[in-house]
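Next comes just one chain, in structure tokens: the form predicted on its own.
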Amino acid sequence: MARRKGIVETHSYRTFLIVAAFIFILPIWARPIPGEALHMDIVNLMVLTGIYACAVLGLNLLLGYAGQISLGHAAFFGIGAYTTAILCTRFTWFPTWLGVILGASLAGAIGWLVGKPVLRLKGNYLAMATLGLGEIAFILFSQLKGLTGGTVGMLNIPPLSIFGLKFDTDIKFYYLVWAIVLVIMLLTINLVLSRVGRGLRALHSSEVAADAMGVNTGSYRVKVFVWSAVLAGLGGALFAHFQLYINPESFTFALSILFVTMVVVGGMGDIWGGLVGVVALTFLPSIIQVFPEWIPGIPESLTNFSNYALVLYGLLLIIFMIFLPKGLSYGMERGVAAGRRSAKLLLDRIRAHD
């Protein structure tokens, strides 16, 4: 067991420094991909993916890992962003930087005042109630006029800004999203391999069985979900940093399900399932514009991805669940590790033929 355990310690960590590497050389060989119907800038896209990710990769701890669903963390989301635009816009002295800690901090204590009560729910009940969170959120960043601009939302929010140093281009603050989601990576795997990842996962398969064996399952509940909140958080905030602009439409039921999509998509209960998730389907709007453009007799409708975006992430989640239950990254890693078995084959036959 201790033998098993050390192998995925060192294949975690070995994967954790390949990503880091490639994260970090990207944006010196990236450049915007011109044409008529695909305009694709990798870095602003990679900007995109790495909030998201933030908010994806505590849902995948709360949904793969304990199995606890949630159809409300567009909410989380929407509270980060609107914490820190409306505390750095109503007040121009206020640092950026805190308030993206404390629209993190705020998204995380709601997450407990809700995850006490709503935690007690399981199953569909729970989905319900999470999914009714979202849509009070909603309705509040829609109606409360006075602080959050109404359907107008809100404009002229500031560059993030660090002690001085402003993070107000693509590339600057790629690398500032990104060495964040590297820092939550590795807190991710670090808990994951830890006995608080195998009481998580105990807690999924079983919460009888959990807690006859000591688990304070009640607890763990609650502080994945809080954890999970604070992550939805942070990306909110980042992502009103980035944009410099929000108003209610961003934070709605279809951006909860984007998330737990992406979840599904990338592989549930995956330490990179989450990000392989997100990265699939933050670039899949770009490459569905050009369709038309490809393939003659495509209609021009097509390109407005907002039209059927629910229902292509509903068919999305019945096929993966039906065909690719453990998602993109254990097919990745089953297609991998065959090419590597066939090319082995083939050099042994090679050999054995000379």
The other form holds:
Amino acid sequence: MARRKGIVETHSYRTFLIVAAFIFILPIWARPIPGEALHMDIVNLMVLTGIYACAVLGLNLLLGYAGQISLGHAAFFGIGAYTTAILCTRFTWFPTWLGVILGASLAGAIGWLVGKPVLRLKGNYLAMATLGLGEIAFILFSQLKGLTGGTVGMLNIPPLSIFGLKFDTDIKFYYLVWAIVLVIMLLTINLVLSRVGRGLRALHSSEVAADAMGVNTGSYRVKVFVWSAVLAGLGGALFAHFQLYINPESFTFALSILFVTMVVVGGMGDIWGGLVGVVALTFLPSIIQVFPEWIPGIPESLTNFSNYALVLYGLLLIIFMIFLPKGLSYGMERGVAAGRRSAKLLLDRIRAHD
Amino acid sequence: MIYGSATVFTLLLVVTLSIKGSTGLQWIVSGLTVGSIYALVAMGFSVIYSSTRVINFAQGEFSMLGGMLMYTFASKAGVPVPLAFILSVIIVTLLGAGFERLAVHPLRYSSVITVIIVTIGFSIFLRAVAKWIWGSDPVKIASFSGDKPIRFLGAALVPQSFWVFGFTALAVLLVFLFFNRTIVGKGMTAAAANPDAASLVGISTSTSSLIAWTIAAALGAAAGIIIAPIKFAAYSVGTMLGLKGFAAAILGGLGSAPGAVVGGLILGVLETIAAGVFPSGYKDAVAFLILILVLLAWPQGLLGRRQDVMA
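Given the form predicted on its own above, I would also like to look at the protein as it appears in the form predicted in complex with its partner chain.
After this comes the whole thing, all chains and molecules, with the earlier chain placed first.
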């Protein structure tokens, strides 16, 4: 454990630079793959990945570091999306960037309002309370027809523009979203390595001990919750300006579960793991969709991923929790370490043989 | 607090009856019918929670599966209703027990979040498989004894309501007898109260967890089957039913079987009255508002005790 922490501390910034460089050059070689077999638009998917990453990075802090579960983060994502969508379609002069900021802020404000009382609950009770909040938000999105357009939703949301620069193509949006994600990553790394981060980790391992050591556990929990709500709201607002239309179906319980799945699959409490989880689960549908075309004679019901996407997500959640509770990134790290060990062993044996 | 809420609730019933007359009576009876189902689901939550401290997020899916299997056996294959009922309950119960052994039991030393996520995974899995098997269109299941409504003081009652009331009463009685009159049930009550002390006197907490999941799955499946003729059965009904059952369990006091029944009935009636008074789109919000308010103001619920002992 101590060794692992050391790796995080010394390698975080280096990893950050590598990831940043990779993200910068990705669109240069990644062209949309045409054709029947693998029709995947990498840049487009990466935009969606970045949008989800905003929400997942915050949720990862909440789940992995503060040890608090939320099954209602789709609500904050939705609040961010609807806030900017309503402002920018009602008032055509309204600056879209301000809409995004207000969306994230409103999500944070509501997160604070509900978080303060709700976070007194623990474990199961907190899970159910956040789930209830998420459902109420969904009901409001679909029922406040005058404000949100009901189940039809909101159409004709203007694309994001910042001081005259319009982000109306995938590639422009890509750089914008990932610049935002990288800034959030940097903030998160600093936060995790700071006093606050240590407090959070203490809170996760033992709340009583953390309290006794002078960590204000109640206030820490609310702060992380609000921060994660702001990030989810930000993701939602960007989502609205990227899709250009929204309806309540985008902000259901399933989205809250998707966020939690991304955190779990990537690795709870592992910042880079969170990112791995988002990439894996955003690309998974497109990749799996390809299989039927590679493997001939596969039944019709298997060719449409949406038919069994949730079967797979459900199984993934169960399997990861039982066999790989620390997530993909930790599993990969261990796999690499094991590979190195066995390679070394093999080399030693060969040498001994000589 | 209990007397206070009992007074408020009685007042609400009296006001509804005096303003709305027979329509009000109709609301209350259909509220009690749905409420009985919430009570059964809530009892499933409570049985598992008091034995294992696990909230089973897949509880509602047991009911959904019960209803859908009943559709396959009774409506599609033409199996006689009692046999179809038993078959459906047995299949769901085996699924529940199997899941407990395969996924919950290995995680008995893990954190709450881990177990929550596993049961969520199971619920997503069951729902998706059901959608795959039965499609997304709701299906209709015939009532057990016809659809001719029975007139009572101006209100029309569907005969299925009586099956629901009768079955709920029977299930409550059986659960009560099991936990209070059998040695295994008493052992489980002891294991729920103090797992360490119970293991010291030779009660297996592992068996008790398995039995709890078995009972909960059976209760859930039966609830889903008897309500299916009144409400449509579909792959998607489990989530909402589960959430409302949970709200009922919290309202009555999580871990208390009588609490589950009281919570379920109250929630059912409140919800039906709210649906009559407010736009029907907000009907589902009632349960969640109650859930959150009770959690915040009064987490031990109406009849819950600190130790969360069963029955």
